[in-house]
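In structure tokens, the next block holds one chain alone, the form predicted alone.
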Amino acid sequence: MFSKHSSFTIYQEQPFNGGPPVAALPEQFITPEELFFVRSHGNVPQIDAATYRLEVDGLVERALSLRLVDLAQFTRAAQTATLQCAGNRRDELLALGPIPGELPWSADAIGNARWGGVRLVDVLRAAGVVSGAAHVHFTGLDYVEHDDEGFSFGASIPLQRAIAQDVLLADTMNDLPLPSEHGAPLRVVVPGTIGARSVKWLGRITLAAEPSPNYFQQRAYRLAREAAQEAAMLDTVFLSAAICTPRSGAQLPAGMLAVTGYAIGHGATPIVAVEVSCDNGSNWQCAELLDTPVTGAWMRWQIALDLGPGSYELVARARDADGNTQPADLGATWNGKGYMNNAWHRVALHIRP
């Protein structure tokens, strides 16, 4: 149906959800479209570009109804940014207990792309933001059914985040027209936030005093570590590092072993270090960082380890430019939705003589 890699893992056909082979992710700084994960809550809508309108309303001086050609009045911009689903690495949490109703993502619900379009702040200026506006709501043109109700996917971000220069209304991905499964004709890209805030198939922008009332803002994407806690709305992504090769359970010959992976900082913060241990954190070795740091984008890394025969558990952890670190214990990240797992990533290996 979509132009995805032949080894793409399809978690769900309708709506389509899937991720690439994890081993392929560190091969390129910019993730090709065929390897970019897809997370959708409803089927891909059929949108006629000729009749499409982006509505801008709410606490604005003037409501706008913009055709795609009208967006040409705004200066074009580009932004390299990593998008990550809040459920990335959920499979590790599933090993601790059931998480009903959620997709069993591996470390594959992430990708880094070069997005092109217009800056959200320029559209907001054209509409004129009035006093009292504190949040920017995004509403998609898809159709989602949940709890016997039907509605569009929606989310919001604070106005102060929305007016940053890196927040785009994107119509291209990797210098090509935005694919339908990734939100064509227009989507939001908010670097450093969970993927659910970068709403696809954007149909409406609303300025308001409060966050979006949409189900996915108010109820779905919330995090509570303990049952007694009030669940907080998710926003920024957490610092995390993942091992992409070798894969857990591999049996490999003794000798030099190439270990590769990716890391992403808290929010849009660049990564400054990745360390790998093969003795449960007693000793660490610094991995080689492969990319020039880009705010809002991931960092790929690699390291060569000389391993003799035996069983090992490789562990990876990262540090970003703000000094953020990761929790060592997987149990510390547990929550009933399986969101935001950023514990040290562990891969079990057996090295043959």
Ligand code: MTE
The other form holds:
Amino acid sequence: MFSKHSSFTIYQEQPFNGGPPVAALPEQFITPEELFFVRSHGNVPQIDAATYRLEVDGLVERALSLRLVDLAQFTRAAQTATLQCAGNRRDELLALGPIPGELPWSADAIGNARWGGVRLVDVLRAAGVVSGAAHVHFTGLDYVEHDDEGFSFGASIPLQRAIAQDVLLADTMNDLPLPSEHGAPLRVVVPGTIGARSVKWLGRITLAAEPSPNYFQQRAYRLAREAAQEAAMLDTVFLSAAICTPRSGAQLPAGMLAVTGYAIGHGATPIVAVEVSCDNGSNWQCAELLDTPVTGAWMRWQIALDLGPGSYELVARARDADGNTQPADLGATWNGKGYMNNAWHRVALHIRP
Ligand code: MTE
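Right, the form predicted alone is done; let's see the coordinates for the form predicted in complex with the named molecule.
Every component of the complex follows; first up is the chain already shown.
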């Protein structure tokens, strides 16, 4: 399916949803397309590049209807950014209780790419934002069904966030044309914000006083299922760290063990430390950080541990440049939709004599 690696875990064929082997994630700072997770609520829409239009409307001085060639009037921009789904690491939460109707992502719903395109702020400037506008709505060209209703995926971000230089309308991924499953011909990329706001197959941008009325903004992607209207709308990515190798349940020989993983700061603030414990958090050792800290991007890390025979639970936790830390226990992060699990990551191991 698409150009994904044969080792992809396919959670759903239609619409296609899948992620790479977690162990492969820390191998490269830039995740190759074939290892980049796909999260789609509907099938990839058929879009004819010749007739495609990006509509910009709502609280603007002049509505725009831009062809792909019209985007050439805007300065090209590039941004390295990690996309992480709010459901990343849901599989751990599933051990504490059922989460019906949601995909059992492991630590695989994350990837870091080099996005290229134009800045959203430049398109907004061309349309002229009028007073009263406080949110920027994005509507995809896909078709999603929910509760017997059909509609397009949509989301919004506050105008204040939308005008930052790092928010892109991307038409390339890792210097190649944006692949269809990642939103071609044009998608939004909002670094440091849950993946659901980075709308793929972008068809319309609407300036409004309130957040998007779309189901995926108003009802899904909140932290609770019951009383969904009271639960907080998700926005900023939470600080977290994941152990990618070894995998839980591994049986390994005694001796030096390479432990690798990734971490991402709150709102993708740069990571300043990752620590690993092999005694359930009593003692911690600092891991080596492998990348230059970049706002918006993850940090890969590694540490070598000398482990004798026995059973272990490896634990990882991170700290970002704003001093944020993570909750120790899964129970503190559990919620009925299984979003935003950023508890200390734990991996059970058995070391053979
Ligand atoms: N945009 C549209 N139009 N439709 C979708 O289903 N899924 C969102 C977001 N943008 C989605 C979308 C979610 S939940 C995530 S996590 C990211 O796309 C995933 O982006 P990717 O598939 O390129 O990894």
